[in-house]
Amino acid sequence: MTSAGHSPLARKLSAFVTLSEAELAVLERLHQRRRTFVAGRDLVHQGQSAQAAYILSVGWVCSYKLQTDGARQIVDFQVPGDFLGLRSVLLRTSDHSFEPVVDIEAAEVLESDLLDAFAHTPRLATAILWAASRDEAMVVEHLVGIGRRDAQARMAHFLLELGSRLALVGIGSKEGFDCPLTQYHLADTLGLSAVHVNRILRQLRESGLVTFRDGHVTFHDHRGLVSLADFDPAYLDQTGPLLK
């Protein structure tokens, strides 16, 4: 892992606040308990209590809920720079599970560490609140997507959002990004069947908009995809720091 000053989380939070040396030092301490986790084994499971949070540095994680019949709804994907389980620390019990999509590296953050950081660096605490608020805004967009967007627009919006999130931490662009997700991941996220996901991706590819193949998303016509999805990235709030 890189130092916290150059970490994905520092890059992400810098979209909201220009972090001081003292704040970066606190962020470094939050990265002290660095661990690796293998793909496919939950870090946090639904209903778990007395649980730490994690800062994701390398890899992808999916957050999901299981229904009593075993059906899975993926709520979101976490990418480098994201917190895992932050809400479950503050609410005491996790309301959903976190599973690494690939092998990951993450820093474990105990409740006491988090509250101490909040007490001593209120600007950093505000920046983490901004990140949590941004996560909530994304969940709202996902709800709108499942409820009101057609399948093509839903897929396009999701891929554009991922590209924007990854660009913020330096691992994506308007040209595309590496993506380890399967069509089954996309199906469980977008409320579609895997067969329907395959059909939609083919239609988007044949329309010259985007290709998702061999673990990579390539935007051929970024502007056209934005138009199809009616994608407005304002909810991601990535235009520059509000606090200097």
Contents of the next structure:
2 protein chains.
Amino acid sequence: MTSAGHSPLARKLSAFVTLSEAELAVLERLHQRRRTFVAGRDLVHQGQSAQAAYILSVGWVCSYKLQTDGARQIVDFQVPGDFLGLRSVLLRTSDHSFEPVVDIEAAEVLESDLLDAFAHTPRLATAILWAASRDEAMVVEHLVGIGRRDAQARMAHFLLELGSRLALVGIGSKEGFDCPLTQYHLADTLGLSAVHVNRILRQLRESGLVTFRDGHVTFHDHRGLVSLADFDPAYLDQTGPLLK
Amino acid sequence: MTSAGHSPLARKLSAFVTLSEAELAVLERLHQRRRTFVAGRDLVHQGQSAQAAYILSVGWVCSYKLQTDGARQIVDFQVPGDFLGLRSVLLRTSDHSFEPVVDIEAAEVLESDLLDAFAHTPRLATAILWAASRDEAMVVEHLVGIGRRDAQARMAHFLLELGSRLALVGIGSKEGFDCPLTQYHLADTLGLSAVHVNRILRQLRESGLVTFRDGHVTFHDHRGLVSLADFDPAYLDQTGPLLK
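Right, the form predicted alone is done; let's see the coordinates for the form predicted in complex with another copy of the chain.
Every component of the complex follows; first up is the chain already shown.
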């Protein structure tokens, strides 16, 4: 069956498991508490407990941790089809904050609904474990980026990852994608200063690899960028369902 | 019911869910293919596919990624009760390598057994999703450490995390724990040189906070170390079962 017409989360999970009509229905029911949130106001605070999880359907969200000295480390961004705070529900206390980068639409998922869905549709639980594994693999790549990649490779890897993730939910391609992030987002993600981010983006543009301008990332030479970043997308596991 | 006498994994999962006799039996069956592996030889290679997952019962394992220039970033260590390569089975290709730090005992878990256990014991699947969330939260802390913590706080945070994790499976406490890691392991985990690791450990010892010597970590002033590291263990979620 096709996943067209379904939620971004259903499209994403279809890369791992071919969902039955019944499983798709459970997934759609998890979307019933639709809400909108405005840009810039935290959805969940670091240290908060007893909060719900959300399934993002429209817009971008930034997840980050603040240090006591005020320094911000961005852990990742969430795009349509991603869970927000799934880990926090399971771990009971949110270990990080979520802030919408733009106005967003997200469905609130109560802990009880989630545990209920897991109990009655185990294939869906496995698919969500797959999605969580993929999220973890991305954080691992960000750790390796900050720990071991030079600034150009780090930026290139991050933009390629975003392009692949967005392609999976139909809003990106090897040509590029719309991107609402600022240089400050990129700086706090990649452990660079905003000035350094600008310099790196100029170098990548002048090398004819990629341009990030006016809210759009354009890949001029996708293959060249993959080579620069040593980008192996296997960790995103987007090649088709394991569970039929 | 008590988890004493059960596997380290059962002890760990009991922090999240009170497992029934039937669920414990499924978990024990996942342990039936017991194997031993010698220190220093990769169990799983980065890029390998179609491998099994393992449940570690004795010993320590190092998970790491190599860059093409040979630089190593250690992502995390696995201790008794941890899965090895669970993410890799779900994502089909291992995005990192696993190397036993010492001789280890681990049970091989075939993908089919795992998916079967998920399908028939959904509470166990939820508990394993909890464990995966906890693993992800640790990687997030390592990212924040390298990105935003100074070298002393980074080291202190890492040793406190290890102490808490080991306490959960009964082989560590606020007094300390046996630790087979070398200064090279610490360096490649924390993004420091081995010389820098030695200096930081000496500073922490001379401050009367912690000593790491002869394969043993001794916490002299656990509270002082927590304060130095700004360590909030909520992300390890060890306070008792959510699911009764």
